[in-house]
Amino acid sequence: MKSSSSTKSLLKMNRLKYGPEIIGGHFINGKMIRGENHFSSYNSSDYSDRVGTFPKAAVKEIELAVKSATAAFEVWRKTPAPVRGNAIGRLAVVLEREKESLAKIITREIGKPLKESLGEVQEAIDTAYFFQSEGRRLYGQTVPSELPNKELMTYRRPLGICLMITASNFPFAVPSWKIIPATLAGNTVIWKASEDAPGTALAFALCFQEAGFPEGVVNVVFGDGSVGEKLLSYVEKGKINKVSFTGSTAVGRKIGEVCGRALQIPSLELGGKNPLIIHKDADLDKAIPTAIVSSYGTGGQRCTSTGNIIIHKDIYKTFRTRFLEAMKKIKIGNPLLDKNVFYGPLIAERYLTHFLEHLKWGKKEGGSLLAGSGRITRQNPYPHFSGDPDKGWYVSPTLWEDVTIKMRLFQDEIFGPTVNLVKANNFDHAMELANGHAYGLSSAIFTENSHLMLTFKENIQAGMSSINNSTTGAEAHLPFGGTKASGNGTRESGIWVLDSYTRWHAVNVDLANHLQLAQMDVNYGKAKEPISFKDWVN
């Protein structure tokens, strides 16, 4: 990034092989503040590599973050809509400028290839041009009244303090999702940042200082779940108005209890076990390097990767050999030393946990593995493998057959690069087993039946469907979200996301030298006598 006093104050020159450590702390109230605990992230990639220390908040910073965005949306939310965008606008034009540089960070932190990360700074991008034009398109509306010399009119409001927990997979592009058109709307915003990513979360804080947001708009504070508990209770206290949160399933759940009491409705954007349909007619010279890409694209870490791939029976020898003899062809490693990198590494060691667990439980419940080894190291080494596997969570891809609807394969997010073969008889059995898991956040098919085109949009039970595409990929303009166990009905970006950060306001205005009230004064009128045309015929 483009060095001033304060970030080079953030760094330690002694340069190491892929970037200085950073000296991180909580960015409260446009001022970073150290605090006394901390922990240490890690290149993903090269855990050898410390990218810097980091505190973990207290109460007492937490408390501070607090104080810090109320104050400001005093003042926030009387600024003009059109100017708050302004600001959005610049923040683009500083998001353009550190593009490349934003993606290495993203890339030494979490470990995507820098086509990735490039492709997510982008993501941002877009989102602020967006959102920089929907600062002049705030719209209410006008009503008419059913009443003379009445006015009725509608607003959209800011709902206040608004906390975002984000994960670590899209470290940058998923909370641009969130604080841009948060503080657009007027809000203003305390995120609580992943673990994994805090120096990517730093450096996008710095982002929106440069371009001019007002102290305590926009606060960022570092820590564990717990730390986000502790922000939670201020949910229940009334202090924090609005929560935003990607993650699992399972700590949405939680979530959403505390927002319940609070008689708040939290944004929710969830797991998935997105299903890939693969009907007999489809064109398997794109439908295979899709599915690649849609199973291992970001090793699997995506909530939309594919889960299930269903395939018609007719086919599904021919798919079988087609899909593994591209799937080995995969080339894993350390992306900042081999830009031609398919997929990094798992984010962190829980990530590899659980899903070495997997591979065990998978084969005692009936799956048949066609491929993968678990964690790729010297003593077991990947052929097509760039770096030094034994510093950092590297695990080859992996693929299963054989596997039922009922089986927790079939079911379970796994969140690692992994995916099912399924078997469907038909059309309509390849919808059944679509549909038949708790998930509802994306999906796909291949088919040159445009009958079958509409039947799978449908019927699909999901957020998001593509056809002849992948399960993964968003743009800045549609809705992002899920149904069913993969969120609770409300969306990211594009305009239906302004829904989640602002609360309509009714207003009516009686210009009338006397009381009106509606439904009883009103003057609805009446029909005459009814005409009988039966005097016609006699």
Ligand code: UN1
Contents of the next structure:
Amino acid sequence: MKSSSSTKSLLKMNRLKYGPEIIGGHFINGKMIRGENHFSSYNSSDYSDRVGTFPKAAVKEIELAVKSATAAFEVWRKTPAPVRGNAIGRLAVVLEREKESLAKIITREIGKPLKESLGEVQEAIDTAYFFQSEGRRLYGQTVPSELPNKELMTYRRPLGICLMITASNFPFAVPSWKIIPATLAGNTVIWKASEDAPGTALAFALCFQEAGFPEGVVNVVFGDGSVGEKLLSYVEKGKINKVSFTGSTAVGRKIGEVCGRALQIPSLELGGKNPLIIHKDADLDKAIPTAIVSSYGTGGQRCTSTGNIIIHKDIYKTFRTRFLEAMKKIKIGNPLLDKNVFYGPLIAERYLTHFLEHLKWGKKEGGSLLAGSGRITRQNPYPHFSGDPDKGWYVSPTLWEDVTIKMRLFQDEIFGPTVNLVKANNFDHAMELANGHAYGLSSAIFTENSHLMLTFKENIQAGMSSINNSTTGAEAHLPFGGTKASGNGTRESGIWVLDSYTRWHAVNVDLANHLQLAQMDVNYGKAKEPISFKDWVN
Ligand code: UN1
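I've shown you the form predicted alone. Could you give me the structure of the form predicted in complex with ligand UN1?
The next block holds the full complex; its first chain is the one shown before.
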């Protein structure tokens, strides 16, 4: 199709403003495959800027990815773990060198502020440096045997071909949490990247290549959920040995069913409705800005974003006034044109639809809207906006009150810049509210009382908890994951993730010159006659 001269000049302008268009391809067996059935990835902050075009994987490319990951596994699993760690160390160096450029690609594609994108790349760098040395520490144990001349030991073995399916909100950090430890452990990877962030995924794949990962160890394919479903069928065929997924609870359940039938344990990192308790003794000078970041940072598009702020009734009014005051300073817009923007657009139109719907049903079920006017447009302006609101899915920060535990507003994850103020009568009531939803990902409390900190830690149903800090912002070497509807108990990051990408292999070596049987030929010894202390007394 020929583009008109005005489209051409717009493209040229955008190129100067944002960067060139990427002609993308799947990354399979170390090669780019342009493929067919192309789709476009647009700059979420400005839809007139096309980041690039990418193919949607067809069966033949999926087959090729499975084949190359399978062939590479035979070589990679035999590569000594410290050598695999070295490749990860080189990856860290590449990521450090390219940190700025990679962050700009992330911001261009999904619209989070550059500071956050830099943080995201840093999270991948931290992960790479952490696992570089794990290659020299992929310890097993030596275990004493109950028989003489016999040795027992354990080894971590890789699982095989790992399928990673990731979301668009952390298109770099979260894939790094999966791909880096999986490859360190000797597995090979097929990564089905988010269709909202294919440019970021391709850039990441090329970093693995530069770092000297052998061909076929990391393969990336593009496409929507239907490509993910096709890939999942290889679990049933016994050709994919592990699935790691970050996304919605609904999709996580489906993946869990497929993997369960194949007797596999997937890693599922799912939704959240994360509570932030503000006790009456909270330091509000810290709690208010933290609650703002926790609720509205990344436009609320983190699975760790705060969903309910649970405030002690004695300070409810003060908190409400000060929170509303702080909200007024939130700057929204195109983060590539203004670095002071607090949050950018919603990543995709489907998030906008979901967000706008919640405004309707939230009011209907009785929530009181304290702030928030829906989609920001030229007709429906927002006071601190940078850029052209009509070119992206921008929404204003939203605040609800009069929300009760049974309401959808209290229970449902919205995945946008919206939060509820919920009044608690006392600490116990606050805890009841904090646990009164289906999820259990992150959680936080503000209090100066160390006894309440302890009670909170011991009773909150969540995989992660912050004390006097945000529900967001987990560090790269602590276990990440949730309980209840937020996951299946698997963890990402730190040493804990290794359990998700390895299986234990128990080995015994019998060096005796005769047959000896455990449990049967063991000389356990026996106790002597019972001692009686009767004579020692009276
Ligand atoms: C996610 O939203 O899926 O803890 C991951 C945080 C980030 C990671 C969030 N480091 O908020």
